[in-house]
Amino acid sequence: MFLSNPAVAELEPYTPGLSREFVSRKYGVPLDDVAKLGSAENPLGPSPLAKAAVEAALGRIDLYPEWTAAPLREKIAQTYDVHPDQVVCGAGETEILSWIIRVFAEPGGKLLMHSPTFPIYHLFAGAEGRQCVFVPMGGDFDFHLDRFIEHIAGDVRVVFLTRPHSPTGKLLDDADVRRVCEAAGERLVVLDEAYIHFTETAGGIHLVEDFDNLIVLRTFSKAYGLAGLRIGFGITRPHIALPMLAVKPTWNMGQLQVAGGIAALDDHQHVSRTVSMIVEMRDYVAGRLGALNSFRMIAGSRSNFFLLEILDTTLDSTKVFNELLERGVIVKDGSVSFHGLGHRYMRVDVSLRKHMDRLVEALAEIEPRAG
């Protein structure tokens, strides 16, 4: 076998969550019922403007998109008041780790993140032979952002930032992020919002005015509704967005994901409505779990998920997971979805009032066993 870089024969691939098919197959659940808490997806389906928008895209499948989304880039520069040259879009904003790894840091520079954090950044980072240091957070996930800022330093090449931070849900503030940015000097911070309308904040896309050395990730996946269209894009100075242009596969945008973002920066009222049942039921369920006496909410997300952390010492991530599914549930088992976070916790998505009711039914079912 040739392999340009043998580690990639001992990578683990992304583990994504199980879909509601497979586990109603496997348990006999009915599918109805099945609740799906591990992938963060938008439990009122997609944006009915993109959708409409799609289907009428349908007879342009023959044909090549332009080959930098313009009319995406050119939609969503004026959704933000910025410069299309300003824009770059992908299939996902994971297309775009990709591309920033690949031109910003050379093969052996560092990239920089949290314990835990989102695996896809050292998931590439392995892939395309470059180095992470991880900078592990503090007593019940505090940033510790002092002691992120020092390891800022050497051959650090990227800094990457989840605003809210996956998997705990947790907020930077703008003052924090600006400290980070202005501690990297000419290495590039990778802000990432994936997550950034639930936190019901305008997200950190207006620092790129004031920051050089600043890409703003954001997703049609969430609020939107969109994972299964692939639309991401991200939003810097026009020095960082061109170099990409170089690495971006050349129609990597085809003509229904272009029309489905167009049409769903409009959709305001199904952001809207998202948004207030996520923050709603993220009320709910953290006092439904307050109940229990095995299980906690880590306190503080502003995101579509939280952490949930395992209190009884016979029970672990992986036992509560699979008891979880046999029951019809999805989550998240921290030990194989997130570097560093270990055995203890799990990430449970915020969705209808239903499937938090089945989380906290089958946890309660689960916890006696433990005693």
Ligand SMILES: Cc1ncc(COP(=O)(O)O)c(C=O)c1O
Second form
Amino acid sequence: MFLSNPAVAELEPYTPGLSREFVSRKYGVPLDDVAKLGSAENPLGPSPLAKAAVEAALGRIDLYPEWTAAPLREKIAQTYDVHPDQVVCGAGETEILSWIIRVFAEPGGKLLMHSPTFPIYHLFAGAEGRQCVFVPMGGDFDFHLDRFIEHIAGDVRVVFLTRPHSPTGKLLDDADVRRVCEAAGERLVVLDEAYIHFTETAGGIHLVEDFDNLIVLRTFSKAYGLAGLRIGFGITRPHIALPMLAVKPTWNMGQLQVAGGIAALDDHQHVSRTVSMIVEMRDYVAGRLGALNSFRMIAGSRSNFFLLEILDTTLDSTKVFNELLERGVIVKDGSVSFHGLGHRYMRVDVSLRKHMDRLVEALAEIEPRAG
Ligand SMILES: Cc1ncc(COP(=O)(O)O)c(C=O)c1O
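One more: the block was the form predicted on its own; return the form predicted in complex with the named molecule.
Up next: the whole complex, starting with the chain shown before.
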């Protein structure tokens, strides 16, 4: 038998959202009509400033980049009024999350998170032999913050908060984050703000000034439309940033990522167009879904996705997921993608009006006729 680490060999890998090409080929739906609502990407495409900068940087791809992405770290530091030593850059937030788990929890150490949550936290934890403590969210997905804070004890090493939360889109406020940081003491608090632009709030980077146990994570994959370029960053105190360099793959950030990230930070126009469209379509789709009997949008999303509950007991999330695929609509089946979510929910992106219409029309076809 091939020898490998038994802790990893048995694990299930991440389940990604399906591609437009796959669905078009399999179900014969024209490519442009496929509504890709499972990966929370930017439907307006990449930041034009980033795209131009990446093209201009192509002539430099023979050279190794600066190994800590220093030019991008400096730009991020300038943008958020922090010191470059407070910034780490990774191939998406996803890469930084993997270092955090390795650096701040020892094997067997515990990581605290809500259930449901962004699956990368517990997938990496499992692969690295760390243990997860899940705190279930309450009815209609409130955070149960008192209960969550009670679990910050013993050998819990890292505490994850997602703001806005995935998959619900609900928003913790600064006072909540402060309570968690205070309770965490010498444990690390990770505030994952991948989707913060869509909340139209400033987010928690300023809290790093008050708390020496906090790292705030951001990504270029969402509002900037650069999911395929792979850029994320963390802002924290230097004593937290520094040890992560020991596990960071040496040249993790290529020339194109560095150039694209720097340019994107100045693309306020693309971000504000994107955010306005999402906010408008979030209300629009909420109104249209209200006319259906078998589905209910979970209220309160401040993100570019929402949870859709299946009310009809003859349906479940896998059945609806497959029926939607046949109609050229890709969503996330909650039972596959989110720990503890069960079979009655799907996570659906907010997107262009034509995709929202296609979603609602497909759901209306799927729901059993009344009477
Ligand atoms: C909550 C959350 N954090 C982080 C990420 C990953 O972002 P990145 O593309 O920067 O790795 C995602 C991606 O969907 C996410 O949903």
